[in-house]
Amino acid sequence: MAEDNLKQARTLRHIIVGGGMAGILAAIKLKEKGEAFILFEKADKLGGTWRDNRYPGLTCDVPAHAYTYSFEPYAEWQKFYATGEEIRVYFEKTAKKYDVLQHMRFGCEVTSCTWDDEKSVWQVGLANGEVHEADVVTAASGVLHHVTMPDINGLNDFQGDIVHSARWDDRVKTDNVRVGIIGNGSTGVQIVTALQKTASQVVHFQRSPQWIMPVPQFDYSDEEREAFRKDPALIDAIRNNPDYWASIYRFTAAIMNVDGDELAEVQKICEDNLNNSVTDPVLREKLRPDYRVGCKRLIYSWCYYDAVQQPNVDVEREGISHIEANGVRLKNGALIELDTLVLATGFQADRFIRPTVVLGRNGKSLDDVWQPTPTAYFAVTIPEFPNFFMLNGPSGPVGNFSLIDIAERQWDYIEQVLAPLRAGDAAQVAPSVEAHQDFEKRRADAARKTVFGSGCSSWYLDATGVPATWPWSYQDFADAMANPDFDAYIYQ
């Protein structure tokens, strides 16, 4: 009678870990196919990493209209590179046209998750003490949430203000100031960029250069944002531009072959922009890096190598010896003093839903089997961890081009590995241990012949020294996708 029971097509009770992009995207999913869920969050309103980065400068490295859902497109954005705020008002916007807002719990921090095997569910439980039911779990929890403290002799010692870039507060100064930043990934070079507009004076630690590709950045006139209203065929054209998809494919393409055109031409066009851009030949030298192009995160701007340029701003690539109360100490013994001091010092990216203890079949932990390094299928699922799905998760495509399209194409791979538990015909699935060994492997020994594991360190390193990220092309991605291979999956 339970055999019969089970093959009745049933609706699934999702739990949702987060209230970023990608969770937002699968608790619209989810009302869609009507399904019961409640989504999670751990601070007191949505948005992700567009709610916590608020700092001077802050934009998206994809332009705004190919940085939204691909079922609702926005005509209100102001530049052709979205501001944080602007992006997290189109988030709030999405969340509350599609009626989601009622299915989360905002200040409920997940704090375990438990597969019972007797019952086939999770067991969720909140900081509040309060456990929750569910057949499945999707983790949106995001990459970028837990921050990194630089590990700098004296970091409290420094009387003046100190901030990280993730946490900012109104209340530190910048205006009229002496202010340094400690860190030159795209953060530290957007909030340069701002503050030289403002600071008295500018100090840029570098412990290396970075490649810059231009990038052009304007404002949309009042009648363009009325004309996108009334015909979302503008917002497409922009969205399905043949130039954008083409820089996504060679971009790619230059990841795989470190010896291809593809790379050699980027390489060009950022050695280009510094050469051409950087009239002092001291300061050019100083910015130029001495690693390949796209070996660390490339960074989109179309202002840094102006706002460096300027007579209140400092590039200092000696190294920092420690922090004292009135500035930053460097090797060579000079104090550089300084009012104000961030921290763009990035985020702990092999983080994901941890803190949270996730134990699954026969209380395997996460943390255990994500030693030393966090792996996943396709980035997706995890063997012995049943209906356990990760939207941006380890090994993902990382790059310059739209996370809410890999989250996207994400989602449509978990409904149809969730297909036949809706149709009744199995209670349970992940991935069999062979399929995840055998993913892992050819990934990695890809991974390592990318321009991510060329010679430089980044945070796209795993603890082994190996990058943790997808190596193949973008296209392989969308059809691995697409095509999910059942057969690596166990249905129970």
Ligand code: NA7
The other form holds:
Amino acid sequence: MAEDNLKQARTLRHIIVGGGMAGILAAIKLKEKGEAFILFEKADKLGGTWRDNRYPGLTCDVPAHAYTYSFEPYAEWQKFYATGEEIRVYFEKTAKKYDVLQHMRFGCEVTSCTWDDEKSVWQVGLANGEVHEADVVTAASGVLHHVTMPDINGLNDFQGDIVHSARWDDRVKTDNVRVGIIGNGSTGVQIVTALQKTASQVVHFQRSPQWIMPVPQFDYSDEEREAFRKDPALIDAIRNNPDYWASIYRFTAAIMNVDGDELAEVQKICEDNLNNSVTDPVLREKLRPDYRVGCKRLIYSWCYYDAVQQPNVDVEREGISHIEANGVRLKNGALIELDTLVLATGFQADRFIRPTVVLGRNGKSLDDVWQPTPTAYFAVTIPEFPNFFMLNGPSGPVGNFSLIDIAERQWDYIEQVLAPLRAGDAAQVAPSVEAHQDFEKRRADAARKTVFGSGCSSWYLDATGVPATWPWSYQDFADAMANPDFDAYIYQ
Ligand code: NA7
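Since we've got the form predicted on its own here, give me the form predicted in complex with the ligand too.
Complete assembly follows, chain above in first position.
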């Protein structure tokens, strides 16, 4: 391309893959910028995680007012921790309000993204055969999207209702029947607490116990919502509450330093919660994890210990041998008879945009580059995949804080990295191989020392057993996103 042509400021053409929280954010930001974009979503409506997950008891473990876009506070939350359905409605309303729905195409699965180095464009192929051209692709395809079915024999033999938590079906019977829940992450815990109220019997199959962080849950009154509507500064005061942010900074300090006071503090809170809440010593020991607090994602609950002490709930720690027509056969030979089985067995957290085939320079396949495990420069970009960005991509911060805030900071970073392309100074940008290797080495070295790597299994670990997470403080992340290292990027 001639130098003169490049030097003109230009509006870029974007394709966003995925219509969840991060994709909607990108759409709103691009609309504000006046750039051309299409968002492709394979489902028939937006919402991502909050569309897919509809299981009983679903709440977000980030306080509702902190789990919104910074530019779109919301007065209508019913409770301190919002339900999944409320959050889905929030995203739908926000997309409408910012008038981005017209740019979204639903029922459109992106199956390939192919980089054309001559033209400096992406050719984006859809399952229906269409091909669309874009200067920039942003993958906002989510993290916890592809479900994990447990490798337990006999799943198909079960004669009752069986459902994965993330594919909830309202026809599944849960009232006045015997329900088994396999899985003890945030999801399994929330389902147990909800179904305890309606099922005749609940059996919670726990392969590993979990630490439970006690948190308050309370209703916002009509008067409070009215006050929030009249004065959004009241919402800001909650969002920006120094105590809330201090807890995030303390939490990331705890993650980074397994010998530090912060982790000891969290450990004590969770141990006290278990010791003081569960009266039966046998049940208490059944529920006691043998790994450090925070190694697996901490579970926030105000009612789990209460629920498992109700007469219609059993916690089953004996391993599962297999599933049979009438229930779950344990390794000790006992059969637990059930009418309904819920699989709260989590997600394949290393898929990201895959199975979409992404081919960068010289036909290099992202799937190959991501063997044995996905990585990205500062969690956002990949060498040899120019003009390709990820929101909530590999090795971003994870913990009990808002992924919306993370995506907003990542978007600010992307905007800065894109600025020279908008100015017409370049047509392509990607991080250098060396910068990425250096970053990834430093990141993995630090990640091994975090509490996530302190000796437990979890979806935070990659295929090689290294935590696939941001290993430094939240402030470090905020600073990195606010100040991209332009020397790491090759513009051409
Ligand atoms: P998680 O946190 O990945 O939890 C999955 C659970 O399923 C966990 O307790 C696993 O036990 C259990 N599991 C998985 N496979 C099996 C088999 N084969 N047998 C028995 N138990 C099994 O998923 P969630 O959906 O709860 O939460 C995901 C995230 O969503 C959460 O962190 C929040 O960010 C929201 P294990 O611990 O491996 O022994």
